[in-house]
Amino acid sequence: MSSDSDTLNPGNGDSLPAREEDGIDRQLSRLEKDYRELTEKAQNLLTERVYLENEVSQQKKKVSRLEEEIRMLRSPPHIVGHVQDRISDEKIVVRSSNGTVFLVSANQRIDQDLLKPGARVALNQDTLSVIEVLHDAWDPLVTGAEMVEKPDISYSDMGGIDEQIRLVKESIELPLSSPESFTRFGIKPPKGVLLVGPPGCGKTMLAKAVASSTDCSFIRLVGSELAQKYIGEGGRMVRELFDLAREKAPSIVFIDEIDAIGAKRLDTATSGDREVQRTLMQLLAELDGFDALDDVKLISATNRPDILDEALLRPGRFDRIIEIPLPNEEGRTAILNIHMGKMPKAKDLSVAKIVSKTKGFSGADLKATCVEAAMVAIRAKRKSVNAKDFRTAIERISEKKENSTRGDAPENLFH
């Protein structure tokens, strides 16, 4: 009887297989979870491997590039020269940068058509053989002379020189904007203007206003930059300067302080003076030589017109000499109104009284007076300038002018 009862009891027989199935399910879940984690980790490792391989490749390229730069830096320098004559396919007459002429051999891999007289070449430092042909390039001083950004100065910022502004517009801007006006009358427009006047009267400022108001290329240079040490370098720079202007035409060339290279030629001169005279002669040839300037106009400025060479001042080179004198009473009023336009002023301030006390002041002196008066008011922690501030400023500027005339330094120069 007991055996039959045990066989009919379902609870004792089914409990063990159910527990085994639960354990198997838990193991499968754990294995699946571990598999997913390992798969994700393997994928991350593969991604990291690809990233590191790309990083190694980039670093190898960088190392190779740096090694190439080091190799080039360690290589001996080359001498720059020019081809004088070509004797044969293998023999070339060259002139080195110091002026010495050599008969040298040329690299046979160089295109023979490029080895023409005047071509700029690189020479081996030891054998002086021609290694490669260099592209012709302008002097960095010349290429850097082109003004890229226009100055923020307009004709309205200048007072007391309305007549001079009109003359500049007629001589420089009108031939470039309306050349048919001159063709109709059968005349050639002026080639350039010379601005003369004492320091601080606005010569350079007027040139800046021209650069701002025109759409032409504006090339500016100081005359002293054309005075070079070696023979022929100054003339070469003048030639390159006008070649650049012709390429960028319509263009305006502005040479400030032209008296640095345009002084009168003397019989008794040192070697340095003779080199400056050669530069002047190249300038004269560019202004009135065989190569027409056409759409190139020249503006020059100086405060020493008395020392300029007569050949530079004759018509055909500088067709108009525009004098910018010290401003008169009307001019000083216009200049002060410009500089005091945005300045907070007290009620007792009268521009007419300031004008009456600034006789002999240049435009730069008047601007300095306004700045000095504002500094006095700022030092006193006031929100506006008054008549007393301008009286103090005029006294200080007048003292500086007197001491500079005598050659002495004013006591309050640095205060």
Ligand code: ATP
Given for the second form:
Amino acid sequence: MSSDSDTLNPGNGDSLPAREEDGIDRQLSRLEKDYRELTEKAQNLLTERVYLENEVSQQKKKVSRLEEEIRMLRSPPHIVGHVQDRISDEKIVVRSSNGTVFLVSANQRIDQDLLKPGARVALNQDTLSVIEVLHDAWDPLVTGAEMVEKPDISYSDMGGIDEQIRLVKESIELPLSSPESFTRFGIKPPKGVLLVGPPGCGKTMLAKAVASSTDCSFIRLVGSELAQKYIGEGGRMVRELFDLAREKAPSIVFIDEIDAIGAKRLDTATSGDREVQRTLMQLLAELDGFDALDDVKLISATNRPDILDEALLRPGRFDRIIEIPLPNEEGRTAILNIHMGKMPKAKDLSVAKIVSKTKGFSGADLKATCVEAAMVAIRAKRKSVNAKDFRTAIERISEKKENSTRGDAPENLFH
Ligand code: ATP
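Beyond the form predicted alone, can we have the form predicted in complex with the ligand?
Next comes the full complex, and the chain you just saw is listed first.
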């Protein structure tokens, strides 16, 4: 080594080891640099590997999802039906969704306890044998409806409609809670009531309160949806809705905007009208089909009673009509007290003044006014709501009301 250095550095005895050291240092630092670079590279490759492994597993999952999708798309559709009776462990009577009754066999793997009359089942399209028991959920067709097992609205949440509450209690609650009093007197209670009145006056709320007070399931369907959304399916929807109501009994079926399916029948009907009529006919058939003392009750609502087909209003159908008009002063006071109940109020706030300035307001408008006034106070970072907040709110809601009622057909129908 030293001889090498000697040849490299002739005649400079002193500087030789220093230069040698220099060279070694340089080499060392180069090696260190290389090492750092390689470590970094290795680290990057490692990260990349982890990333790619992750990517591969993601793609694998995607492939299996897509394979599952393909499998589902390839599998034949199943027919939905209800078990009507069990003849033996293997033989079961089912009613398919189009109404035909079949005697079929059931898959032996199915839990026998689930195959009870009333259970919803999937049937093989060719053999109609029961493939599986569907869980107790909505039929996809009835998903347009709202269903609440027990609504949390009580009569005390409503103001100014005490008389209407009394009438509804008498027609719906009494037959449900003590049907024997009707049988004793040999009379039949109404099967359903029709609530009429302008929008936002508490028709839905009242129906929900009855359901809640009688521990009934609440099933709500909007007539216009029935008429438009399920072309060709209206009649079936009605039938399935009643099936569901019977299944969930005691229950209250609430048909909002019944005028959309229950308007007077005209001779010059278009095919769309004929479809709506079929839906109405099915509704009438269902109404006639169940007993007034059954634990399924019907409440329907409209703000156009003038256009309803009389067939709907015949005895044994919606033969009790309850009007819920716009609230008068007393009603508005009661409604405001309910919706302002929990609000921290400034001293200058007077309910009587709000009442006098909200003539023509519905319950929903009054609620919106309270919410708006509270929002004004919150935006201004105040701790309570004052008279000015309410003045602003009333102005805003009046404006909104004016814009929305402009051009409405049955103006002032209930005033
Ligand atoms: P629509 O005909 O538009 O369906 P509706 O008559 O069914 O209207 P609801 O949906 O029951 O009206 O009322 C809307 C809201 O207005 C309710 O959730 C409630 O907050 C308020 N409201 C309406 N009427 C009253 C009332 N009498 N007392 C208290 N609140 C009311």
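Positions refer to the first chain, counted from 1. None of these values were measured; they are calculated from a predicted model. Note that the rigid core is defined as the largest set of C-alphas that superpose within 1.5 Å between two forms.
Annotation: Cα of residue 90 displaced by at least 2 Å between the two forms, core superposition. Relative to the superposed core, residue 121 undergoes a C-alpha shift of no less than 2 Å between the two forms. Once both forms are fitted on their core, the CA shift for residue 163 between the two forms remains under 2 Å. At residue 31, the distance the Cα travels between the two forms is 47.3 Å after the core is superposed.
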